[in-house]
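The chain that follows stands alone, in the form predicted on its own, written as structure tokens.
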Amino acid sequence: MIILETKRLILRTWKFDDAEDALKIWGNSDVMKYIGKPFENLDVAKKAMQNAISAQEKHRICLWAVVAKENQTIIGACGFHPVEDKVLEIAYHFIPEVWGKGFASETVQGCIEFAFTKLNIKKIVGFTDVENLGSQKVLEKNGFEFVEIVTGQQLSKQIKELLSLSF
């Protein structure tokens, strides 16, 4: 199911047979550098597809597949995790081959508009590793403002920056 479209991209729900594409994203150590351990194999990716499908059914949100309109290939994932009532965390991950082409910013912008107009969300937060300057730029370009540096087990052992956008 298509969730939203931007000029160059389609965000859609994951299908179980997208697991190989998911593995190309989350199995890549460069993509996962600031996030955690890369997926080890296709079975882990299949479990992630099932989790995304379940989250979509339960919460109407997940990290959706990002498909390039140009060639209909999955180049990343972008979407939300629920935080609390009317508050979502935005997250995005793209294959390195498309980094620097503005896809993350374009996708985040589409997701923000979708959340505030279709989901009746009041606040979106984003967490980035303090060393992940590229991710911070994407959020700031889309109107997020630095709130604080936070630590704790919920955010893994890494120090994260909290950025926030409210409407």
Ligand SMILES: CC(C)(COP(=O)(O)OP(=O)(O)OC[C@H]1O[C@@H](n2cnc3c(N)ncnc32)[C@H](O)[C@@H]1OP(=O)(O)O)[C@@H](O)C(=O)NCCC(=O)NCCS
Given for the second form:
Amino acid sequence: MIILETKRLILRTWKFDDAEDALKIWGNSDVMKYIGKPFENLDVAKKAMQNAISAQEKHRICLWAVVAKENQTIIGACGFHPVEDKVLEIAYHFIPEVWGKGFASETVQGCIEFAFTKLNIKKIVGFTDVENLGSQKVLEKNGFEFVEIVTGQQLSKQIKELLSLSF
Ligand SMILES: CC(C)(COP(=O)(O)OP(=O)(O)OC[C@H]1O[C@@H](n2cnc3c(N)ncnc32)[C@H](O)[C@@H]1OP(=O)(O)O)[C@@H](O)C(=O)NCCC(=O)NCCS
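Compare with the form predicted on its own: the form predicted in complex with the named molecule:
Up next: the whole complex, starting with the chain shown before.
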């Protein structure tokens, strides 16, 4: 199911046969540098697909597959995790081959518009590693503002920046 489109990209729900593409994203240690342990194999990717499909059914949101219109390949994942009523956390992960082409900014912009207009969301937050300057820039370009440095065991790394955008 197509969730939204931008000029160059389509965001859609995952299918089980996308597991190899998912592994290309979350199995890559450069992509996972600030996120966590890279997926080890296809089984882990399949489980993540299943979790995303369940989250979509339950919350109408998940990290969707980002497909380049140009060649119909999956180049990343972007979407939301539920935080609390009317508040979502945004996340975006792209394969290194496409970094620096504006895809993250374009996708995040599409997701923000979708959340505020179609999901009746009032606030979106983003957590980035303090050293993940590219990720911070993507959020700042889209209007997010720094809130605070947060620490906590629930975070994959101990110290993160919290940024937020309100409607
Ligand atoms: C962070 C990430 C999403 C950026 O994706 P991207 O498609 O390269 O981002 P964009 O091309 O839209 O770049 C947006 C801006 O950030 C800048 N930028 C991107 N990567 C950067 C980096 N490593 N250091 C500094 N600036 C960077 C770009 O130059 C651009 O700035 P500009 O508009 O002034 O030219 C991508 O590197 C990625 O997927 N990383 C791994 C996963 C990750 O860390 N996700 C975020 C978790 S919180």
